[in-house]
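Single chain ahead, written as structure tokens, the form predicted alone.
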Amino acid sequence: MQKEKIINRFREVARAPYPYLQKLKKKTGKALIGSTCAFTPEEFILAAGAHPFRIFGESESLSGADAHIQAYGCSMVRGMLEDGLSGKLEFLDGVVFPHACDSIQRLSDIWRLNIKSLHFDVLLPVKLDSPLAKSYFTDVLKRFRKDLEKALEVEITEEALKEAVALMNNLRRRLIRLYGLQSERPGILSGSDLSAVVKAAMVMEKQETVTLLDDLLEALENEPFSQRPPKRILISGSICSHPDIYQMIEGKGAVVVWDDLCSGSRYFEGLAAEDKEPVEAVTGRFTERYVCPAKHLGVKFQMENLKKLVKEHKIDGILFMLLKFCEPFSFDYPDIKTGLEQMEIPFLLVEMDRHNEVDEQMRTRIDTMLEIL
């Protein structure tokens, strides 16, 4: 399959995920289980014969959600609620709410009271490096397994879980390799296309995604590449749903070679051990991988991860995307700012809402940072 045709497929799903999901349900008859965070243990949903997908919040207006969540609440959470209240998600069968942050915990309560669907809470440990975190998380996953079995009237077998772990690892390996190619050959994909691939991977049928990624990787690896020395940018923070930002960066001769985003590398970072019992393997992945500031491993851990990424991918500058009213990232940023200043690497904080357009002030600030590079 031609490279452009494959990328267009990913773009199409990333741009309009709900029509894709409606067609998938009609075609397969599978239960569709939405998730609100990258901490969702998708392996269990797959092993139950259902299809997991990420809810991003596609609604432009938030008038319905504003009746339930204050205007200074997280716009991503308000967007997900608006989709549910407006009927855009009528096709889904259930939603998983990992208790990653206060906003998602409150969303879980509001959703339960106002929207009819199967409801699953995954009560994550707050400190993932505590001595009891793994045993606690194991119990949480066992309960989630039982809740899925009861709600969907199925049995989740050990064999099905092993197959699901292997499938998700196959998907993650390919996304890791795709990001690796972008770092090795900066600009082999545009930043907006790389972002679209990851977003689509969170929505699409997993085996279909693996097959498409195999074809895309083969096309990219065989494509002639003219090496040029662009400035290498890392985007860090929560989400970046604005293609304009990638285009601005590339318009200045720079390239996003890696990201540290919930809508990017945090989705696929870390593999589950396939030589272990499946519940233990999934527990290990979630408690040992890099985590977002909603879970506590300390600011030092965040900075060590940034230093590692800067070194590995020869980063020239960092764009820190802060979703307005996202408290976990807001709390950590002052210490991260101090750490970045000590690293003497140019960086810029960009605060934005989920669907806000890139205004002239933001464009000028980003242009200035890129010109400094």
Contents of the next structure:
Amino acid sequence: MQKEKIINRFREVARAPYPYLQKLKKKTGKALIGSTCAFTPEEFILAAGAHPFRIFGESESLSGADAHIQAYGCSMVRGMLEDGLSGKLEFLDGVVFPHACDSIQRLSDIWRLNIKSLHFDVLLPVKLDSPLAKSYFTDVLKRFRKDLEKALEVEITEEALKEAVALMNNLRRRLIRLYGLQSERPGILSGSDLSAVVKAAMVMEKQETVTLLDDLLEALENEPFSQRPPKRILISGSICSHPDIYQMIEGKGAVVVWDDLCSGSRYFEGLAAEDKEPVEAVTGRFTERYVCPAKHLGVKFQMENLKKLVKEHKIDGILFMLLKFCEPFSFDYPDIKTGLEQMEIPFLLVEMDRHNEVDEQMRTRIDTMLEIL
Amino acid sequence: MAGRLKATKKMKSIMKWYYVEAKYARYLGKKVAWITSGGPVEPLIAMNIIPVYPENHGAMIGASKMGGKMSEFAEGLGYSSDVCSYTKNDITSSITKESPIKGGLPEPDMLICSNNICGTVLKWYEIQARKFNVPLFIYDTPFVHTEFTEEARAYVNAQTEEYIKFLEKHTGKKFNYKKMKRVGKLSLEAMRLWKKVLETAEHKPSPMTAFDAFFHLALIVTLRGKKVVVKYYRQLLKELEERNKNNIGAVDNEQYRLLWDNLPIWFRMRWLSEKFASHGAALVADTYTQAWCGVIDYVNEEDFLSTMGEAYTRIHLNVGVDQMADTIKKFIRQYDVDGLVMHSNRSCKPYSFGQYDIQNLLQDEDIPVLMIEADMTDERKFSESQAEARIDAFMEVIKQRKREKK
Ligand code: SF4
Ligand code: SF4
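For comparison with the form predicted alone, would you give the structure of this protein in the form predicted together with its partner chain?
Time for the whole complex; same chain goes first.
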């Protein structure tokens, strides 16, 4: 397939994930299991013959959610709830709530009390850096496996689980390669397209995504590339799906070459070991790959990780995109800020709502930062 | 007028000496551990380590009306204006040493954090572990949405052992299991007494209000496991029972009884208490102070350590919204209340999200509910005139209903 055509496909799913999922359900008859956080062990859902996808919270208005979660909840949690309450997710069979932040925890309760669907709480540990926590993590996954089997009335075989591990790894490898290409040849894809690809990959049928990504990678690898090296930007935070922001950055001769977002690299970072027993392999991936701020992997992990990314991808500037009211991410910021000031790397914090437009003030602030580079 | 509880003075003196001891811990050859309010403190007491509670300090900062200013300072460092103000108070105070206690909290030798109250404390203690460069122990308590699982039980129990090893390592001393037994018993006894103290409010008129409970709570939070706590609550209990015998109510002419949900609004305690009293209403119970005696049934008196994990995992803030609603239902009957006042606390998301659903779950109780928007220490997030208007309207509803019922 042609590059443009493939990208269009990704764009389309990213723009309207729910119609895609509805069609998928009709076509395959598979149970659709939504997830609320990147800590969802999708391998198990795949092995149960169901289809996992990330719920992003597509609704613009939040009138239904307002009756359940105060306005000081982050727009991600409120948006997801709104989708559930408003019937937008009617096609959905179940939802997975991995233990993440306080807000998602309460979202799980509220969802269970108000929306009819299969409900899976995956009570993961918060500290991941102890052998004890690892063995508990494995126990939790085993329970999730049983819960899925019971709820979907299937058996999750070792074989199927192994296949799912391999499939997810295949998907991750391709996304890693795609990001790698962007870092090697910045601007080979526009930032908003790259973000659309990952978002779509979190929604689409996994094998279909792998095939599409193969075509896309092939097209990109063979493309001649001769661009003046632009300024290299990293976006850090939880989620960023504002195409405008990428455009603004590119308009100033800079390119987003990497991110550590839940809607970006946090989804595909780290592979599960295929030579291991699959439950152990999934545990290993989640406890050893780089982690989300709602989890604990030592007290300096976030800073160290960011430093590593800056070095690896020769970052010129960092844009922190934090959702308003988000505790885990925002608590890490001040110490990281101090660290970056010492390293003399320009950065900018933008706090926003997912549903907000990028306003003039924000535009000016981003412009100013880009000009300093 | 009932006047002040006599025990109040005693309590102030106990707290004063506690902070003095903590301040001079180094000279006494003792270590200081900072610990979260729901954290397992008993092993510290058994090891002669002095526990210090930044949250209790945060409450004091709030009550001294320093909270808004201190949050603002932290925001200047880059902390968001939308996150827990206890955390921001602590971060500020540990830098500026501003505090209602002279010189602020004594610096920690170690940090003990249990996430049974929230995920916020995890981030908070990571920040302070970096600042003070001291070891951090996380007592990780899986959330109990609907069930306390077997694997969660095994996990927390194993962490109890891990915790003890951590303490042995950082004090260089062997853990004293014998003393632990005594401490465990004392802790349980203190919880039982605290429960009895709170239950004196079943009496009509109630000898105490939630505002008293917020104040007298400090000891069960900070020093449970110590003899002085048991002694103190015995005295307090006696005084309250005395009041009940003589039908002395904390609020003059108590006509309406209310239940409070969430943390106090520390900087408006007096105002709120007078406001409600002016309507003849007494806040007779609350979900917050009850948290320190809500898990008594899970504790094994003879072997505290063996059930410590379960008890700390199943506290009020670590369970599902429907279980929280059940607890509230129980209190509504137990204390025979006419209305529920919910503090929608911008600082505390795990306590506040779900309050609307609790209201829905209470529909059969047929009880008026008032929601007050505020923050436990940040006065910038509170509008007195708005709260006043809402309280007045709410009390009108309650009065009317009571008239109709007659
Ligand atoms: S953005 Fe923050 S508060 Fe919202 S769901 Fe993610 S971690 Fe939780
Ligand atoms: S007020 Fe709430 S968020 Fe803050 S430390 Fe206490 S439980 Fe955690």
